[in-house]
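Only one chain is shown below, in structure tokens, and it's the form predicted alone.
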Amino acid sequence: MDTFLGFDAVMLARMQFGFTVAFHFIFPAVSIGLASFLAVLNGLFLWTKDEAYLRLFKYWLKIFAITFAMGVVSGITMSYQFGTNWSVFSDIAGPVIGPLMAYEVLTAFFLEAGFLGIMIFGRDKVGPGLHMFACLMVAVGTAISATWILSVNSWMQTPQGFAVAENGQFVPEDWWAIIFNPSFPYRLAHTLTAAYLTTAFIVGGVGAWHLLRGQRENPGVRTMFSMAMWMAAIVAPVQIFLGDAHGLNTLEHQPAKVMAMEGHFESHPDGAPLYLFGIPDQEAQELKYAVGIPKLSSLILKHHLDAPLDGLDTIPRDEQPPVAVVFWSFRVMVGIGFAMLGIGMWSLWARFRKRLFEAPWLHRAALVMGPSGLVAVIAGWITTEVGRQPYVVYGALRTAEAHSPLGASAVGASLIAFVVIYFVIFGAGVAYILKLMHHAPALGERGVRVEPGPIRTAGVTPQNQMRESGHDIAPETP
């Protein structure tokens, strides 16, 4: 078999879908949060009329714009990969994904790309109205392109609505099948819940950081934690909820997943633990020191402490999913979940003391959870897709079926180019965004700088030009 550093051609086209769609992610993980803040910022400075908002509003316009430029690039590349490593993949799946991502680009891509301009440099150009409404076609350009993403890829979980055409080929039968899919609704619920989360927690660890730097009575810092601090308190609770519906759902649709994220390699008749730590080993099929809470799974995920659950020994080895992958990046997801709402309950605790503002522990803590988001939606993300394997469309088109006929050394080149590449570009980009951050907004933030724009040519002399400029200039002479 042709290998590159001791891995074939499907593991290393997998590894270098998973690098570059983890190194997306967490552009659109913050870009979707943030066009939402900034429409909510930009109305209350409308209403208001509160300074302090306007000044928040240009200071994360500006982070915004990076990582909104930087999501379009690493989403274009890793699209890419569907025609490169994924090409048999592409051809089979093409007519029923191929429909749904190109609706993604015409309603919601279009949507952002005609807006995005009147809201970064439109403010003082087309009047308070259109720049508002600018602000809020954009936010929800982001949320309809991730809804269009979330809908391919729940179909990809838990495929319906399609038929097996002659020649191999998935083509739709019934478009309203395939696009609300079984998963789909708690999916796209729980990731945006987490795109908010993720820039809430991203914005009060900003916050965090200034009111530990001394900037306790700035009103840009103040309200940023404050409301950081509110989405945290509010929504953490609603994620946990989401996320145990999402986790119901997938017990019923894709079995297998739950039992690795469980680690229950054994069935249990009588009631199920919920096993907080242990070792996976899927060679033996055990779960090595293990450390769990009897019947706390079953209690869970049946609703009942004695609901007998099944466990791998049920599923073939070759229909298994890596189980220690899945076991652990689920446990840092719901761990940093718990986190957040430690955090949320912990600041309404010091909201009600009235010292939101002058408790450093807090503000450390808050600090330190500031990029916990962006670890949370990987881990989550790593758990859906790692949890679907073998299968790339479940239950319907194996992983090891779906590569393009490639060498391992090809696809391992191209997998240290994009390392090397993504860390140097995106790197670049990260280092400006946290220098971005570390000052506090000002009195008088400026935004995004926008250049001069053409002159005008109709009817303008050099003189005209100068009188405009202000400079003083000779009288005519007759």
The other form holds:
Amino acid sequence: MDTFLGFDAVMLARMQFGFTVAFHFIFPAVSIGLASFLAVLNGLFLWTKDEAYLRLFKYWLKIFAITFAMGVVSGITMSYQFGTNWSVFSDIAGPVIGPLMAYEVLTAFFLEAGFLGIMIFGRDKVGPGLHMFACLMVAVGTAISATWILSVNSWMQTPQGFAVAENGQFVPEDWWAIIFNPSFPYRLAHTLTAAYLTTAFIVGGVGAWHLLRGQRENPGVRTMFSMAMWMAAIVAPVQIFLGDAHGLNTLEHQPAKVMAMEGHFESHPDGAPLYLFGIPDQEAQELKYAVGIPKLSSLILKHHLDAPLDGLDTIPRDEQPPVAVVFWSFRVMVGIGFAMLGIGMWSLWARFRKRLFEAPWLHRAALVMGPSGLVAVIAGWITTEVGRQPYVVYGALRTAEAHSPLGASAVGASLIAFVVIYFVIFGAGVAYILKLMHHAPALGERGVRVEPGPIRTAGVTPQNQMRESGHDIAPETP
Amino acid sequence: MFYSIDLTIAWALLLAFSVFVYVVLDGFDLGIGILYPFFREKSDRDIMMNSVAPVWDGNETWLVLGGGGLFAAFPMAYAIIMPAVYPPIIAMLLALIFRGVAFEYRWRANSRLSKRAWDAAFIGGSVTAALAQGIILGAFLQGIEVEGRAYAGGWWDWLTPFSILCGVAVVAGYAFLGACWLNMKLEGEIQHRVRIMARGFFVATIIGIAAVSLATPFLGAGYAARWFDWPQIALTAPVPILIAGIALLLFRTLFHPERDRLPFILGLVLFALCFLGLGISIWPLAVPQEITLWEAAAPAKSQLFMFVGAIVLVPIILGYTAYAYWVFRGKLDPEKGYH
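What would you give as the form predicted in complex with its partner chain, now that the form predicted alone is on the page?
Let's see the whole complex now, leading with the same chain.
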């Protein structure tokens, strides 16, 4: 068989798609959350006239601009990879999912990109009202985009509303059934909430960093940490509830995925254990060194201790997903989810004792948890996508039959190029973002495009000029 | 059945429109990257980049619509063309990453070396993306080998003298559009310099257009027939005549110091006419020389579902895109970056 470094063309195409989409996913996950955060900050500034909100808006706007640019350029890649690497899938499933993706472009991408320039550069040009409108349009655009692409993804997990034509193409029969397929509402709620939670922990981590570095009196730092901890306390429990509901939905429609998540190789006719640890051995079809709590899995999934649960022994070998990957990625996601809940509860306790800004151990924990949402999002995505294998469209089209007629060397060469360039480009981007985060939000925070040195803006009062200059010499209260 | 045929044509026109909008919008903004090597002063480069900073990602969204629309309305064509031009597509995508992030990174880098590195990324990315787009056009025009519903050629088939010629022509054309854009947005000494540059790239563009036009009829019998057979020739002949007329007019305005906007507008018209010429060559194929639009079309139900949305949404998109351009209209003040 035609191989490259020991991998065949299908495996290489899967690696390339997985790598580029995992990298891409990080940026929208953050920009969905940040866009809403920025709209809220700008709204609060216009409403209260409190300078701390404007300061935070300008501070996070710079980080948002970099994140958004990385999201745009890594996203263009995705819209072409369906064709370059999965041409058979594109040909067969295109009539169903193509229109949904076209709607994503028409209703979301243009909206975001069209108003982004005004959001970043246009406050002075269009006035506060229209600028606020632009911020809202960008935030709404990111959420609309997530809605469409998650509908597509959900349809690939739980396809319905289509027929198979003579030429092999999937032909749409009922658009309502296609868009609102069974797993879509659950996946949408779970993923959007994940994006907000991820952003909240990033914001909280940055706030914690500056609290630990002696910026306790900086109103921007206090506000961002407090807002983030409210999100953690309120949204983390909601997310665990949504995750549970999504899991039950998966059990109904993709039982093999849940079996892999749970590590249930064998069937349990009277109550299945919840395995906390184990080494899945798919060859031997057993979970080695298993540590579990008896009957708890049946309680969670069936709401009854003695409810029977089928295992992978009811699924033919060539229909099973790779168990180890699904089993572990699921545990990483769930573990982080509960750690987030812990931080949320801890912050409530500190807030209740009026020590929210004077609790260094909470701040250290929040700092460590800062990037955890990104890990959880990727782990969750791996759980659901690898859990769908060996199908690309669940039950309807196998991954091994969906790839392009390309040689392994062509795909291998492009995969190496993607890996090298993504690490260089996005590594630099992360470094620039960390550098921005390292500075505390200051009075008269700069906008996105101001070069160091004297600002020669015409027509501002000397006091404003001092405030806009960005040097921290200005007193806290003008 | 007849309405599905109408929809297929409608989709072909809509996709052609979005590719055209992409070509002219991202054309001038890639063109700025191509012109970067001719401006060594940091302040010149800052203002050149700032002239497109608020609009560049909107411009690139039209490329996503082109790819996504092809996927949705002509999935079979998308599935054949993408593997056929795999290396240039990947090169274009990676190049767009380099130049896209340069818009943000350039302002975050604080050492001279890293600033230069992102300038180089902006230049290299812009040139490579333009070259790759031209090569893809050339590979598409010269024909793609198909078997059944899939690409059947090798992974170097796209590389021919003709595709390279198209690539170079597109680089020249984008540089010309970029120079016209800067002529409109800048003033003073730098405007004088871009105007001189616009003349040079204009000549290169015209040579490119002529060379591609002369070579195309030799690529396949279909092309010659569509251009020269009676009675089509009555419809096709005005296109090259109009191009020649616009070219003459453009040449004169480029020597007129008072004309700031006209060269850019005439440049758009020139591109539109070339695009029309390409359309005449390709019609009614979705994949030259094998697959027609109707053979590649998605089922009517898919095309109709999208068309209902597109007919409402595209005018709205054009409206707020125009608004964004209007907000940032006029000459750029070199003393004042965007805040």
